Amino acid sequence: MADYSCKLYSNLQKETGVETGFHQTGSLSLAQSEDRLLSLKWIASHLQVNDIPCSILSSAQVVELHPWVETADLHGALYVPVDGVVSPVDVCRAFAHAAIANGVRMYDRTAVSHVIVEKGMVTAVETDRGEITCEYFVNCAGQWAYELGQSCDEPVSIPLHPCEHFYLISHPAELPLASDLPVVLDPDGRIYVRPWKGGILSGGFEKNPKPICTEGKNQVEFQNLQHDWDHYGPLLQSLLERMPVLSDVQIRRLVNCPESFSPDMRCILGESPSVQNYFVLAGMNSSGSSLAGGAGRLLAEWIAFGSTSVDVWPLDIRRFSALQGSRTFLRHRVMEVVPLLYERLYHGVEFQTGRRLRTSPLYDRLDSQGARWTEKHAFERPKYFVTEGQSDGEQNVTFFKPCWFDIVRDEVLACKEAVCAIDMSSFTKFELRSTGRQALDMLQWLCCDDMDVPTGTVVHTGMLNANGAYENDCSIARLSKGNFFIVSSTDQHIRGWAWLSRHLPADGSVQLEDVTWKYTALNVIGPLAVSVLSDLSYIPISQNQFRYMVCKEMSMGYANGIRVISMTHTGEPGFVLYIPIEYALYIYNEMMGVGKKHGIKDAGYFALRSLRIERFFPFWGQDLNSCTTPLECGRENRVKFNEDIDFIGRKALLQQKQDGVRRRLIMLILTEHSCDEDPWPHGYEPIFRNNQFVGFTTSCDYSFTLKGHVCLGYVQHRDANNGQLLSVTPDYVTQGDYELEIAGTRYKAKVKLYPMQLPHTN
């Protein structure tokens, strides 16, 4: 996004006529540690493979580029020449100008007070001008995007709060500063310095930041706040540190102007899953200037055509749950996002905020038995236990082999080996009902692989878009002829929930209905699980008797109704017990004390990651999305091709087919990688085939099976004359010689297009 807005800003002034303020001065990124470095070479590797120049400096390089810059304690730098700044004010007149030629109509300072919504889609908007009819509406009212969302028939929630946000200008130097430096951004100092008309504007982001309007709704105009030299003291620290020649430049002022951010630190775009057309681009977490050309080409992509160019869930506003508007929440969590806007380094990095929010009956049992948590939609999950004489060494956090190997290696063994239980509550559950078929024929409409089985039957399939692309991926047990129990991932609630409401009979003959919290959800898996669910339900059972992708509703200890489903979600044997909720506890307990003799133990999703990884699983979210079709992942034999029955997506996927998919998943097992030396992938590292940069890494992990890491990732094939898309055929995927690149550094790999035979294979 950065990218197209640098592209776009460069050439709006001669498009419109407007100054802009744009000037092409580069950047350039210091790195005060070699950890800070490394990160700065992840970097590099994504920029250069999307073809904008870049390179790692020495010190005495940045001096060259900058003279006024300290780098005596520097371990090098990242130069970007194509960066630039723009006057904001200055670009939004531009498309102000733009817009009108175009033939749209503005109306400055008028105050929009309610959007009118009538059977869930956007109709018109109130203002103290009167009330506009429109098809679609864009909130993009940056820290006032809150309350705009509240001020709708049907409120909408954009979680974002605003803080205040300092930044100091100078008078010009006594040998002025040329406006073609670059801008200097120092992470580790949480300072960014740019030139200004001879001298400097310099801000950053403060370790204790100010959030504002904390008492009530945002009624601040825009306009600066008032400043505080005390509070901005430690970035001016930082500023005379890291250019002393500053010391005797006059400041001209500072300002304090209110900035609004996100939960994540990351931007908030997309069509809100509760009202239709009602479209919101905001949270920017001050990087409004950067990202806005290209998130607004996004978002006009979406408007026009349904759907974006690129995927763009990270961003996607449904990835947020309702508990994560909460106002507390909001000021609360601000307060952690602002530092680590610049302190954040490492992969994995965990918040420490706004936790224990959504948890399972389990959780205080789970965490008096060492449980470490992670948090996915706001619901806390075990990522591994720390039991007697272990240690995770505080969790501490690195780009090399992590604390938790040993931990995660002997859960991973216990799944191959004997028996381990992972709590997997967080996943969605959904339940669609009807009297007759129309439940049916809404899922045979919905998904691309036939949901018309017998009764017990379990189908993972795919709900499409028009693209043919996943919209939803999940698992669907028929419980009775018109009873569908739907498993999806934890960040799939509010997506999925949207994606199957919209899709509803108006006739109100299919009822839907949220049924996560009624379930908690246990994974048994190993090859002992069988054993263990014998015992614990009294009944000898067999993997014959209870074959592959069965759901059936069982009786345990004194408990009833547990839908117990035979699959694992990482290609291992077991089975998920769906447990009403007020037995979760009683039945854990059970199969604690009855798998003892089977050694069972807990375990925790870096178990699963690591074991769905090495058999060639996609999870949605990383490496499945809306962009994403079951013919590129693998998954045609889960497509209803040979059925004369329509689906979302139908159409699409049979184009494809006929002319081939431009690209496909492959599994890459890196052979001269040291686990114990080089620096780990995490995913979005560059894949490189016969030299040639052909994909990025979806996800990746250890596997403890082959000894090696692990990844899957998707690649293309472009013509070498002209770059266009061709074809991915089995012998382009397997005849050609791979690497990753991790951090600037390529290790060879070896391909697999598909599942490898590995021990306990279902």
Contents of the next structure:
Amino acid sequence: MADYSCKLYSNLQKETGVETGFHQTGSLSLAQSEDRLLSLKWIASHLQVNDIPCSILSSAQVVELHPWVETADLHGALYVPVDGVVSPVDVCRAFAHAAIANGVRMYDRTAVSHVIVEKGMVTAVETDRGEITCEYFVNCAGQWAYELGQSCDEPVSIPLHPCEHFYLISHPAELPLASDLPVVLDPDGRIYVRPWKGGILSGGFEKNPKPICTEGKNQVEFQNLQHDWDHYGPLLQSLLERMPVLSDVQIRRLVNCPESFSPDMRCILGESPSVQNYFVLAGMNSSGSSLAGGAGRLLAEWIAFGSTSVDVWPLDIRRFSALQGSRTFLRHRVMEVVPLLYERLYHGVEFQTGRRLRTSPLYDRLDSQGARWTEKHAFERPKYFVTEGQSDGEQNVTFFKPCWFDIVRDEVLACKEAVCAIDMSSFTKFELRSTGRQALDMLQWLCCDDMDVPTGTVVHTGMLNANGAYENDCSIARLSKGNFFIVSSTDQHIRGWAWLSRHLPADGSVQLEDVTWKYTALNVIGPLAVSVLSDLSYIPISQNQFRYMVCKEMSMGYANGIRVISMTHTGEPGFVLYIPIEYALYIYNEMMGVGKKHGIKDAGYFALRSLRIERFFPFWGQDLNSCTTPLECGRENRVKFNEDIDFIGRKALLQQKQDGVRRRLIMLILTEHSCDEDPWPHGYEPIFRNNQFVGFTTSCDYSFTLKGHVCLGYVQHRDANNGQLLSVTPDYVTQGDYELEIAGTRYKAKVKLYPMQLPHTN
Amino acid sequence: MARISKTLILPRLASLHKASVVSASYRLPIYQRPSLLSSVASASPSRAPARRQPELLSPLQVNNILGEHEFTLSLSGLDHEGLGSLVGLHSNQLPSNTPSEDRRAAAICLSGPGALIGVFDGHGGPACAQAVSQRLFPYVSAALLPQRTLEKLEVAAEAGDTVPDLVSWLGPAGEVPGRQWAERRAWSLRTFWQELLDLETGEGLPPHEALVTAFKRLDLDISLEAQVHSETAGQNRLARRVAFSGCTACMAYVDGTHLYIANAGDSRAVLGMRTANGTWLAQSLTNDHSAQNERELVRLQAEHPVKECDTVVKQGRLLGLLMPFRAFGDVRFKWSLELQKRVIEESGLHSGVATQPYLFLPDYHTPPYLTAEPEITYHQLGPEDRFVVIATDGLWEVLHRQDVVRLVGEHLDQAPAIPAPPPNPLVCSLTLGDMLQKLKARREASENPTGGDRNSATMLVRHTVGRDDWGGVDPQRLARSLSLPEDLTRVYRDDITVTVIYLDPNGFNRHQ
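Now show me the form predicted in complex with its partner chain; what you just gave was the form predicted alone.
Up next: the whole complex, starting with the chain shown before.
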């Protein structure tokens, strides 16, 4: 997005004739530590494969580019020569100018007081100059977006919170600073510095941010906020340590200009799940100017074509639920988010605030058994269990081998050889019911697999959009003729609900219910899972009687009505038990009791991740998204092409089948990578085939069975001469030498197109 | 369950005062309070797998807590007769009870010369301390007034005119009594000055006598008000709550170079003197009225028959229950059993909380056992006398008087103040470097755990709560102590109230 913004801004002045203050100054990101340098190298890899020139510099080279920078404590820097600076106000003016020239009518000094919704669709806005009817409405109200979202017939939750943000402007230095000197970003010092009229403009992201307007009534005029020198002090100190020559420069003023921040440091984009044609673009986390161009284009695509050219799930407003709309939650979370914007180095750092909101009934029990937690969609999920005598090193994070390595290895081993229980209650669960075959018809239209299966059968299927790409990837159990149980990933809670409810027949013949909170899910994985289940239910069960992908209601101990589905989301043998929550603790205790003799153990998500990736089991939201089709990830044979049943995306898929796929999901196994000494991949690493960049990884994990890293990712086939995308054939994939670039270093990898037979562990 | 207050152990009295109910299964004599460091760890049992400790309060948060009840008053601008030697007050309060049972007050006698400054340590609830802190000074002021002024007051009251206030409160704002409150008890005060008129005191009682009279008279009025019926049930309840709870009082009356201290109970006043060689010297201005004071033991035993010799003071407490030997209120140590029974029955006190019957004290034969009569100390102020520290026992339990005087003295010498906010660069030009220096100085001053307090009372509270083993302040211990949950707080410390009275060495010349 930033890249597009940059290109857009650089031409904007030419296109519109309005001065935008654009200067291609370049940017220098400084590293005060080896780890910071490593993270800059990671960024450099991405930029290079996207054809953005950049280089990693030594301290001496930094001085050449910017004579004022103190480099004694630097480990290196990243230089991006094409970066630039703009004057946001002027850019705005230029955009407005261009828009008006193209026939857009603008009303300034007009306040929107209310958004009117009819039948779940935006119809008009009420302003202080009267009502304006509209087809689409875009809420880009910045820090006022939250309140504007609330003043709607159907309130739209936009989780963001404003914080004060300070920047200092100096008078010109005696020897004025050239306006084309690069912008300096010093994330370890929490500051940024750019040239400004012969002096500097410098701000930063302090350790102790000041959130404002928590109680609402967000009517602050920018000018009214007080400058707070004491608060700015630490950033000033950091600035003068980085550029000691500035000491003698006169201060012009300190500006307090609030910015709005989102709960996960990513902006909020997309169509509201509750109101059609209500779009949002807000919560820019102080990167408004640099992202606006790209984000604006994505939004325009979405409005004009109904979908975006690239997947934007990480920014999608549907990743949040109303749960994240609590003002207290937002206030606490943004206080954590603001310093993290520059502080954050590693992946897998957990937020500390706003936690323990949604929990499984087993939470306390598992917590006391040493569970370490991660949060998704506000739901706490166990990562792994620290048992007596083990240590996870205070959950320290690193680019290298993590401290939980041994712990997760033991859990994976237990899943492979005995049996483990993983609490998966966070998964989204819906029930779809009808008296006749209406529910089946609806699912046949939504799903790409044939859903007319015998009662008690589970189908793992995609719900596709018109482009034939995954809107959702879920497991659907047919409980009875007209009753289906739909399980999908945790973050599909809002998105999946919106998709299903939008396709419910208008006559009300099909009922959709969210039963996520009604069931606790326990994933019992391992070859001995069957024995545990037999002991629990007093019925001898053999793997033959209880085949893969079957759903049965069973009684266990004193409890009745437990839904048992024979799939584990990993490809390993076992079952997921969907237990009505009031029995959850009982069943868990019983299971741990009878499972003792089978060596049952608690396990967490990290074990699950490792198990699934070695079985080439892609996850929606990471490996699959709304731009990926089943043909691109090797699931062609499961699509109901042969049946005479139409479904959403069928046309697009048939077309793609004819044309061939332009990208293909592959599995890479790193061969010459030392898990002890080399930095670990974590997703989004560039993939090279025969020394040509062909795509990015989507997720990576260490496989304890293969004793190496396994990465899933997509490859493309580009014509070497004209750069045209060609279809990716199996031969193209398998006949090539692959490398993965991790933080600037390339590692050889073996490629796989289909899941492989795994060696037996024992 | 027995509920125990620290100053006053009355197992079933708590039912009277909901506010004073303290869940305390610990009956800890105050001198054996557990050391904070060792006990915090054990007080919050950590769960099986180590869980992250909640984050300590930041220095700023600590400052905010300590600053909540801070009160600073500079009198240098006030041109009031008799206040020449009194130049300022620093006061602070840190509650451990919820609500705090300590009170403080500072006022100027409106019609007579001099200032009145006091601290009041309540027990069995804050009602008595609240009443005494608001009523004592008008009584003292009245007793000091010359006959002719009292006559004017009486004439005004008789005519139904507005009676001028007897004192002018110095603050802190929010703690001074409202006018409404004063009027409710005005008739008691009026009766008092009517009797003073009958005594024909001429130019007013000498300070010594005035203080003793005011103390005893107020205690008597508190006792009487609980025995008679007031207009409303609410007033009845309040009067009884005041009388059945108790409070000690320690106050200073500063008039020119004359310093009078009136003390009843175990709060203390200490004079800080600068010696010729520049060191600081502490002089006690009060004696504790508690079991530690041999003279008080002798006095008590002399006031009661020999056969009660062993029961008057048991386990260092009056009748085995009350720490201080002199106090306002506490009528169950003062009234005859018959009177107690009558008031209890009439007022239906026991029916308030039916589960816990009223407790009559054991070995209660020859009341009264308790008096509010103060011990008066006089001191002629000289140029070496620089300040007086008046504080409740919460401070003195932890800090020795010599340490207190040294700390305040050094504070006075260094006057480590947080530098003023930097000027606005829009108005006056400033370089980045200059600004940083100014901000750094401010930050260092506010982050320094020992200095930085411009208010010496706050500094003393900081030392009391965060004292390390070497007489300094351990910021961690301070932060930990301030983040204790309410129910644990009072196990480790008492309410603390400190007022430092600053005296002007130059002022004496003007008065001599």
